[in-house]
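Given next, in structure tokens, is a single chain: the form predicted alone.
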Amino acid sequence: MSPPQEEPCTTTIQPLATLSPPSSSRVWQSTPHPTLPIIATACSDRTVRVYSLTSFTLLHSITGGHKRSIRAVSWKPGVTGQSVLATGSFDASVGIWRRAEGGGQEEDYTHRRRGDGDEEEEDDEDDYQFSCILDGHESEIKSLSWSPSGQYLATCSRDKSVWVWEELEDDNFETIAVLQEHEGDVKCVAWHSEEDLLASASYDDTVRLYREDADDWVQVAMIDGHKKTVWWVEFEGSGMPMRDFRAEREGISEEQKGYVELMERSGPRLATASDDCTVRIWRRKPREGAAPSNSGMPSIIRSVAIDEDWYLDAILPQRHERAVYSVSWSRKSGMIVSAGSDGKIVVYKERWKSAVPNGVKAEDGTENPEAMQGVEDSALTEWVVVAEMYSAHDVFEINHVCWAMRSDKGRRSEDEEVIVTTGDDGEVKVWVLEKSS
């Protein structure tokens, strides 16, 4: 498929800073705090880093728990008082952990090691608390995460299993549903940001979703449309406010108000990275007058009520050359970037199409027939590259990229984000947009 003609990049993707100190191994993946100006990092040698966002250096290195490499992170939303972290490993096992929160945050761990024995007694009860471990799958965890609602956590794995735990309370965890739809490892899993709604993606090219159905989790849709391994799978962020192109409610054609409506009643998109070197999006397809889940209707015919049909919405520009590992949503910009075994990390922008797609012509006026092959007509919308970065990591593959707030002394605005990536290197570099001039 011939990539769409676009516009140059306007953007580039520069150096903000480099986690301090780095770990001397294969770091996985790291994901930002829901609310403070910390990331932790999944690494290879057993232990989970939890860095400072202000001043780039490490606050606390999270160790035991595990017996072999920390392989996924995920933080507990809403939770007051203390920080909830979840760690998957290739043990097969999950941990939770705890710590209060309080003074010392945002403290340099290295300098709270060089005082006398009192401080350090100290210093350990400050570090995050190894609370319980989750035992049930067969092979390595491959990926976690936490329901919107702090309600369940689910784990994939390599088993080709999706587990849905619920918390009853601290330390109390319960399994409510074990799924084996997937015909081969799963590699990420990934809860919708609006409703209790699960994708999973997986070694056997497919993405699943599942939701609960009469006190029982039952898969809802399957996208097939992948030709490799899908490793990533992440939805549209909760809480983002609307893009500039669904904002522009006059001046626009009575179609692309209708396409807006449209896209309002979806709801959140998905966005998935495979081996194939795509990243796609997809749209849920609305549907008129269906009966709602808790209608009292028999659960025979509630479960055909509730699947669910998702249709490729767009296919991004292809830029990478090999696997995509990780893709990212921003919530306060709506961009999306893309990283992976390339070393490359690729940032995609939505904007109004000119003309009603089927083919005909892109915005900047070129005819591109293929490029809009198997993407639903109704699109109004295209994505264009705004900003590339190659060897992010020297000749290292990036694992993980996602966005996180800037905290630094040097940020712009409240709304200014960063994009963050995780390598072989062992290394979790900081990245910051900026307009070429």
The other form holds:
Amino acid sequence: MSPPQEEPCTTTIQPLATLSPPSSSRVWQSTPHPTLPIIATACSDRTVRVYSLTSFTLLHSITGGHKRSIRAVSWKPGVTGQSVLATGSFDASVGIWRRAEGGGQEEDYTHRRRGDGDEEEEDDEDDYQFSCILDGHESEIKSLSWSPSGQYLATCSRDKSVWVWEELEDDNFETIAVLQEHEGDVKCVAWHSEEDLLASASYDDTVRLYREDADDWVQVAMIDGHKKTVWWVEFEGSGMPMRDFRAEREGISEEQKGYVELMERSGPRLATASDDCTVRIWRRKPREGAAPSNSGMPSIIRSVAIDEDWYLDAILPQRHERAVYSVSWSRKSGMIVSAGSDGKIVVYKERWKSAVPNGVKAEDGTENPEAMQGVEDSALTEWVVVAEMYSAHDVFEINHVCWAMRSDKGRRSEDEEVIVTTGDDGEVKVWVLEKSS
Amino acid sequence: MDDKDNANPTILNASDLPSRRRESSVKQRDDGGTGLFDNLVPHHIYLRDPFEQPLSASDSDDDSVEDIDEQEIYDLISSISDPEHPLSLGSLAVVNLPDIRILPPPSPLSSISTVVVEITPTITHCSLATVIGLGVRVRLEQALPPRFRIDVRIKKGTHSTDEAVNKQLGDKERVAAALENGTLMGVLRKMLSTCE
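Can I have the other form now, the form predicted in complex with its partner chain, not the form predicted alone?
Below, the chain from earlier opens the complete complex, with every other chain and molecule after it.
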């Protein structure tokens, strides 16, 4: 089944913990806090559970806000002195919740007490307080996401629309855009890690990208390639060519160096997961250096300079047998993890293609970024599966997977990450990658 | 609900419906299978305890988990009432035994089996096809062990918008949201009230 060039799995996915106590019904999504070692889980029982990633126990249960399942949660980044959580529900509303966080956040992160139950004596003052509600969507909220700066909150719904909200001051949200480009439910929204560029994935099998242009949010690209519903969309971390396997510039060919430069000019890539069982990577055509004159295709359609070209960069080795609901890109290692209806967790990494002999293309002229466009075979890198885990939630579906910083006492390095999966069995599980050799 | 799409549907006689419970009947199951060992398989015990493993089963005994067959699936869904007619989906031939398939796990490492049910709406533009499909999916989700994935589809060529309906029925998020809709749940509860 596996192509011969793939290396055998020398890495395994090992269970570290199941967050306790689990929910008695389906849980949809778990989002790690941007700075604290806690994670919020959106539950079908209309609650949000906030668990510790240090003790793996429940710290807070947020109840009483929504009338139906909570489908999505997102922490506002860049906030000091408090934690701000946005919740999206099947009741068509978005809730904003706040909790005061004592002390500096860095201090909290590193000196947090590790004993069990140290949070349980807290009184209501320390609970998450309902702050405000954002109404506007006509049907179930499917996903929401704060922009990296915390300035914008994007929400999406079965009503086919994507809304962008701006928090002018605490609890004063203004709708700054209602984007109605999709022809079906919008399943997921995600922000670019460096720019105010928003992506949305839909039941109409497409992904769309938007940005602000002269006070108006407009669609700047449409990605068409998946054959079924696109369930998840997520951008690569910022500056990854400086962190992942591409950071090592010694001993690579001129062609590979040129490729890394091209990647850096493209910026963070986009990963998508679909009902068609595939995970795909998309890359932006760099704005500068795109010389339309030497390609056979004059750019007559592009009348607006703000439009972007995104094209297929790679299709990850297909290991899922049913819908892939979620995919997550490590901000530390550049590895990708995916999970879905078949209950499997699959971890992939990118590497240089070994088969490419150095300097083969150097004859045809020095730098020709166009040569790589849209043609997978010309890519200098490849994605391989490094580990997979069957039946991660017993026989249940996995609705969400993400990376989080490892924070328990077994942590082996500052940068060590864990994989967190959220399943139909009501459980949130934490996994570590173990090298086995 | 304004117009009954098909006021005079074809109704099958109850004794003509596929069943293994009326063993004395001359009517045999018509799915083309051998049926030879069917009577040895207990009917519903595995539905109640999906994780019970036969004590003596060895690892090589691949059949040990395949303990639910198409007839049992049929029995679970054929008694669902049609939302329009006071008749069962079995007697209306909306669900038919040959249109039920159980797919084994795709890999020895997986324990996920798939049940594929193709339903035949009474006429090609039946507006309630989605509701019927949802009823079948919900019934099977409630009755079968969770290791089964349930794919309910409209039988190809029998419905004008089958692709759109199939997409909706296959979308777990839409199904989950639909089950939180009180009106729809009322309809489904009524449909399922005739099941056991």
